[in-house]
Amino acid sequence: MSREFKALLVEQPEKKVFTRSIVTRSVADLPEGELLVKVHYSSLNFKDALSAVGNPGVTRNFPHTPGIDAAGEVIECSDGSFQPGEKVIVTSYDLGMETDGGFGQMIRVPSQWALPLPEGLSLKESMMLGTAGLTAALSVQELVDNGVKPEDGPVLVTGATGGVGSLSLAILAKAGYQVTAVTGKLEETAYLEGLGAERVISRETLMQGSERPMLKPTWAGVVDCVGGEMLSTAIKSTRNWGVVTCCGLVGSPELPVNVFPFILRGVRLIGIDSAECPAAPRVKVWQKLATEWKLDNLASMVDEVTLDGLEEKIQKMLKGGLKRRALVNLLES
């Protein structure tokens, strides 16, 4: 086997100044740890975007290659913990942040990171997923846990066009939830609807009268992708015991709340954090994607990449401008 490799590579010059380009990288080149994984497909996140551009919240030190995403093939295990050709997802914990990503043709890992691929998965749909498609699971998992059943009424999506509102939207859909999703895109509104969404309304129209205190008691549930006002006003219009998840900052890491909804109507806030969870939720949700929440529409979520072609993608994704995830094959680039 090849030890080189193909990956994008940030550089920074000089300072704040940073260059991309796809170069060829050696495996001596890559961190330690004890798994080494040929990588099929990565995807694109936003966190992969601002890692891309430098910003120091997410990585610090480089020549780096971004990708908090990786699906492959194991090629070496140190520690016994896969075998070789054994097929596997790496997502979140430090990938693609301090720790070279799979923006690049080979990643070497501890190898607690991966978790073996479920069977009823390809490498190409957990990408068409990934680490969207785990934050996603996982709120919908929360609301199934505490409680909330279809026939409580409407759930709230919001930031329905991103990759973790649109995956919620199709995965509550999958699940039998009638769900109510939030976008600044209503051109978008046919596609959330392919998507199973039963309702499509504006930011606009969401946030009237979010100035109140509380409001009219709406959702029975509420997977929140914005944070802000708009987090704000889905918890004021939850029903009494509702759930509400929260994965999000894109609208504000502030939250405007007065505690009237929780001890009045007894509604419950939880936050998700996929970077560093607990390996055992992982694998059950990562199941669940693979059986009775496996997408139908998957494919028509994503637009199919190679390196060459992320720059685009980035430079997209910062401007507010990408309409689907960007699925990312390594095996061509």
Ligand SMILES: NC(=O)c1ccc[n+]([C@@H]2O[C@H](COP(=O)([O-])OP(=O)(O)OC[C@H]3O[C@@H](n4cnc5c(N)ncnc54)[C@H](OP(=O)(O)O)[C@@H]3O)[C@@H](O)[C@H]2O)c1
Given for the second form:
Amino acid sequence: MSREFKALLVEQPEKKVFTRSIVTRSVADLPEGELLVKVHYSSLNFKDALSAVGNPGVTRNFPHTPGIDAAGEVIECSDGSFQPGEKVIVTSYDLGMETDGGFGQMIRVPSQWALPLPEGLSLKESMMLGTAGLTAALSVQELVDNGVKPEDGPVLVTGATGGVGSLSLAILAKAGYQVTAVTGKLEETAYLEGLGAERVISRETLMQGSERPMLKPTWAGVVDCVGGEMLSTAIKSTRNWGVVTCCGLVGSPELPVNVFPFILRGVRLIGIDSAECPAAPRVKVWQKLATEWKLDNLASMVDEVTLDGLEEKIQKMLKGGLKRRALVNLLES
Ligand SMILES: NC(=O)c1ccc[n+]([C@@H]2O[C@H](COP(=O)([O-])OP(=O)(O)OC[C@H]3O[C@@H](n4cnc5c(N)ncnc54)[C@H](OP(=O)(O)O)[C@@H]3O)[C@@H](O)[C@H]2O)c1
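Starting from the form predicted alone above, please write out the structure of the form predicted in complex with the named molecule.
Every component of the complex follows; first up is the chain already shown.
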């Protein structure tokens, strides 16, 4: 096996400017770890876009290969947890942050970061889902575990055309929930309806009256990917004993809300952290994504690119203008 491979490398040649290029790297340059994996597919997440432009909240040490997602086959495993040739998914923990990630054809990681690919999913399908799918599934699982049932009323998904949003919408629809999708791209209404949205509304429609302390109780549950005013508006319009999950900050990291929804309606706000999520819930939701929540329309939710096509997707994602998740094919890069 060749010990050289292609990777996207982010560098900071002069102290301020970050550059991105496709280079040949060597396995010897990879960090320590028990597990060496030949990456077949990865996918682009918001954190990757931030890492690629040198955001210090994600990555501080350069040169660096981003990519918080990777799926591929085991080449070597020094502690015997996996056999050569076994198919694995590696997401989150420190992958792609300070540890060279899935935008390279090889990764070396601690073996406990990997999961065996669940039966029923291909490596390609697992990365069509990626961390966005894991996060969406963890969010939906929180609604289920906290008693939100399909017959309780509509569930709101914010940032609906985004990775986490579109997958949350599709999983909720598959699980029988009536989903209202809120989007800044109303021209994508037909796409969102195709994923299972019963209603598609604009950000402005959702935000009407958002300055008021409480709003009409509407949502049985909310999967929020945006944060800020949109999350606070969603909380204020959640029904009694409704459940709101919070995973993202594309709108804002602030949460300008009062206590009324919590003390007068018993609304529950639940944080989602896929990166450090313990193994048991992680395995449970991947299993569901391979079976009862397996999505037939996954291929329509992604655009496949090689490493060369990533730059354009990164720039669009940073501007909130990416329309489909980017699946990264490392085999053909
Ligand atoms: N906590 C975790 O474990 C975890 C895991 C994965 C991701 N995340 C976070 O979740 C968020 C979404 O990630 P993603 O990968 O789905 O990103 P994404 O694909 O870029 O999607 C974000 C979507 O949010 C909407 N949006 C963008 N800018 C906005 C703004 N200023 N105001 C309101 N809506 C805006 C857009 O959808 P519309 O145009 O349809 O509104 C956009 O497509 C990010 O903050 C990410 O860091 C967290």
